[in-house]
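Single chain ahead, written as structure tokens, the form predicted on its own.
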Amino acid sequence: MTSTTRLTVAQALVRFLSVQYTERDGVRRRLIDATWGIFGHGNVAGLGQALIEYADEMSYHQGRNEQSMVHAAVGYARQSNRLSAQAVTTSIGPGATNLVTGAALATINHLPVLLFPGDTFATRVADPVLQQLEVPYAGDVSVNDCLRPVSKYFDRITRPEALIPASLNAMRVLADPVETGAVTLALPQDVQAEAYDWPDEFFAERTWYVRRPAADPAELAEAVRAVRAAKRPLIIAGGGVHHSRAEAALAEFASATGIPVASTQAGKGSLNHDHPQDVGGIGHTGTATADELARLADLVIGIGTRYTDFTTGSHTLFERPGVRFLNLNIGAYDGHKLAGQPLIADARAGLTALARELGPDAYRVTASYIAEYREDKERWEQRVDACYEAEEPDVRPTQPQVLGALDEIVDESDILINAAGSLPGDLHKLWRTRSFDQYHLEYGYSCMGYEIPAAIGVKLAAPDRPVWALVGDGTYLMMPTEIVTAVQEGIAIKVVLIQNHGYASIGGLSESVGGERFGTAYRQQADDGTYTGRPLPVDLAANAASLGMRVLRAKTVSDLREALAVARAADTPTCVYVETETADTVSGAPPAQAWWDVPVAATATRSSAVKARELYERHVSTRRRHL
């Protein structure tokens, strides 16, 4: 007879999660490290009670906003290389729907997070309960169904015994390197508190092995032929290089072949900035060096990249007639993009096999090609130096000079986090990465408000490393509340808060597409109704201080250097606040080196829109469909 233990559904779930592990390359990790939670009537008596009951088995973090709890969990998962994740529980209603943005971010970026939104009564005896959405044509729909399209796995647990297969499926997806993303188990509040006799085998330790699939021999042979035939190949390193921990394999392959390596936002840091084959970011926010190589490449080797529009210049960047694509990717969907030759495999396993089949000394690009891109890179580095340099230390810094000041004090242990605004473009072009995980840009969803909560998650995963959240005033105002969590738990994140009085990136984009910066500045209304008056009299530094953070105000470049050094040494949450000089421009960094398709009004009377449309049509005419 099978032995059983009588527990509530919520208690059984917490106990089950506490004994789930991942393993890759002999390294074993706890799959679900902790649970974030905000409690209401949909989960307080279920998961809330269970987390107290089993506090020794499952750590708990108190959040202030449901979306930001997901961001923190995502930051933790990325820093943990997707081998360990965190769960998030909310009440029903607005608490549950606040998860949607974070779930979309996790799924788009292929990062695991486990969501437990409370749900309405499975028995429906009290319908309609507080915060319940009533759908006349479907009695089984709740607001949690909003999470279906942004989840890689979704289930609603309407009976206790349904938790067993649902939990196993949830773990399977979280640990799957191809399918991972947001996983949602909607938990009706009555079911959470219901008791059931659980088989003890459900609580036995279970290890989920994270696969490294090898390349198919036929695909590998085709890949070798493609590389050997290439005269001007270019590697594009995407986030899959980091997820696979293929950085060393890539460095060896690039060194052996001489093939230059450009990186997407997710892939930056795949090679350190001083590696001889590193040519910087690719695409709209990339370097002139990488983009010129892309225009002339005869073979583009994409490794772990999704080929987003920023990477491809909205399909205008790869100009050479007959250019071909070789796509090493663990996911077949991405491996077949741009009509490329797929090499479906784990990035590290695929690179190792490709290097082996090419053989030592069997293939290397010409010395003239190497000299060409190294000289171009040196010219670009001189542009970076010029952007970073502050000739007058007693004046207000530009945004690139803020990065330059930070560049002076960090080492390979520091981690930088950003997601939205003008900073991603500046960082992708200018930042010199010193370690494979220093550069943490969430640019799959580019979600404003991600940085501060993500920094908390990263710091939880890397407690001994300096963790910086770089935010503009726009993204800060979206979601500063997790500062309270950092203060409460003593999580010593560092926030660099840049005040440029509005949405600088979108303001610049608006101007370029004929929108005349409408609605992008944080200013008083002028007499004509536009927001073009004086800057708003807000004090974001005072706001951060009011939430419990230590704040250092920097008015000049000299002040900034001193404040950053103090913040880096701090063992409490610390914010460096600085107002930049270029308040009404994007940043002062080099302009975009590749186009990005943002459609412009096809008809207009204002001259700015008419001129923008003319330029748009010229760019559109260069777009290619690679077949």
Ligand SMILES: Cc1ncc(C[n+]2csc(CCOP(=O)(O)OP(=O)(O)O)c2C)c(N)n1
Given for the second form:
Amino acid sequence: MTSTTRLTVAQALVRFLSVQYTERDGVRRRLIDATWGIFGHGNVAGLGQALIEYADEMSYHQGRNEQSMVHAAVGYARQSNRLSAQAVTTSIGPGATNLVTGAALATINHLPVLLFPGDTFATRVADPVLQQLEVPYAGDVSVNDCLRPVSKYFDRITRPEALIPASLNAMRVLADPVETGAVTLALPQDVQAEAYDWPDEFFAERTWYVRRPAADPAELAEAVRAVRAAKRPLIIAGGGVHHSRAEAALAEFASATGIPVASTQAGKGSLNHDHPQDVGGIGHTGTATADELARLADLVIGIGTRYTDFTTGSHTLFERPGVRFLNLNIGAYDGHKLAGQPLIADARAGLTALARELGPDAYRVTASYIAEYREDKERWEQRVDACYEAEEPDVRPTQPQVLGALDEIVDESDILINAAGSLPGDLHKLWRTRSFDQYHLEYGYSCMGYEIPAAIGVKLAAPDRPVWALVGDGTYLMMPTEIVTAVQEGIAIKVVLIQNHGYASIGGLSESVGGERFGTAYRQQADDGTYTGRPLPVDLAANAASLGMRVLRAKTVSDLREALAVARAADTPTCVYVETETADTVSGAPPAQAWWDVPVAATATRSSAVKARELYERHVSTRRRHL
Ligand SMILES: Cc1ncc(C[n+]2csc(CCOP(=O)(O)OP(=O)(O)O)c2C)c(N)n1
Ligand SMILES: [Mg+2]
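Okay, that is the form predicted on its own; can I get the form predicted in complex with the named molecule now?
Once more the chain from above appears, this time first in line as the rest of the complex follows.
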């Protein structure tokens, strides 16, 4: 007879999670390292009780908002290279639906996170319970069904024994390099507290190998032919390079072949900025060097990229007639994009095989091609220098000068986190990445508010490294609350808070699409009713201080340098608050080097929209269909 242990569903779940491991390249890690939670009815008596019962086996972090708990877990998972993840438990109803944004972010970015929303009674004996959505035509629907489209695996545990297959499926998906993303197990509150006799094998240690699938020989042979025939190849390094830890293999491949490497937001840092083959960011927020190479490329080698519109200039960037795409990707869906030639494999395994099959020195781009992009790269470096330099240290900095000041004090150990606003563009164009995991930009969902909680998750995964959340004022206001968690747990994150009185990025975008900056500034209403008056009497530095952060206010470039140095050395949560020269007058960063499609009103009475539409139609006419 199999031996069993009598536990509640929630207790069994926590015990199960505490003995799951991942392994890749001989490195073994806890798959679920900790659980974040906010309790309410729906989880307090089930998972809440189980987490105290098994506190020695599963650590717990108390969050302030369910969405931001997911952001923290996602930051942790990315910094852990997806080999370790965290769980998030919520009450039913609003606590559960607050997860939706975080789940979408995790799934889009292919980052693992395990979600346990509480759910209404499986037995329905007390219906409708507080916060229950009643759907007259369907008794089995709850608000948690909102999580289905944003989850890579979803299950609702309506009977205790269903936990066994569901939790095994959950681990399978979390540890799968193609499938991973948000995994949701909705837990009805009555079932969580129910007891069951669990087979003891369920609690045995289990190792989930994170596989590195090799390329199919026929696809590899085709890929070798494509590379050999290319005169002006360009590599686009995406997030998959990092997920696979393929940076060294990529550097070797680039050095051996002379092929230049551009990177997406998720792939930046695949090569260090001073690697001779690194030509920086690509696409709408890319460098002039990379975008010019893209326009003239005859073969684009995408490695671990999803080819978002920012990367392809909304399908206008790759101009050369007959341009082909070779897509090394672990996921067939992405590998077939742009009618490309697929090379479906783990990035590191695929690159190593490609290098081997090409043979040593058997393929190299021409010296003149190399000379051309090196000169271009040098010219771009000078533009970065010009943006970073502040001739006058006693005036307010521009945003690029803030990055310049940071550039002066960081080394390869610093980690920068950002997701939304005008910073992603400035960082993608300008930032000089010094280590493969320094540049942490969440641009799959570009979710305002990700930065501060994600910094906490990153710091939990990399406690000895300086971790910086770079946030605009709009982003700060959207989600400052996890500062309290950093203070409570003594997690010494650093926040650089850039005050420019509103949504500068969207203001600029609005102007370019005929929207006249409508509704994008945080200013008082002027006499004509527009929000163009005085800045608001709102003190965000005082707000951060009120949540328990040490706050350093920097008025000038020289203040800023000093404050950043103090913050870098600080061992408590520290914020540097700086007002920048308003981005609607001076942005400082070079303009976009490629188009981005944001549709403009096809008819309007206001001349700004009419003019914007004319320009829009000219851009649209340059769109390519790669078939
Ligand atoms: C959650 C969320 N809501 C809305 C947006 C759309 N959006 C992108 S950037 C931005 C403004 C960001 O303002 P701020 O953080 O102050 O940065 P700035 O543009 O001023 O640099 C908005 C509203 C978003 N990305 N995420
Ligand atoms: Mg702003």
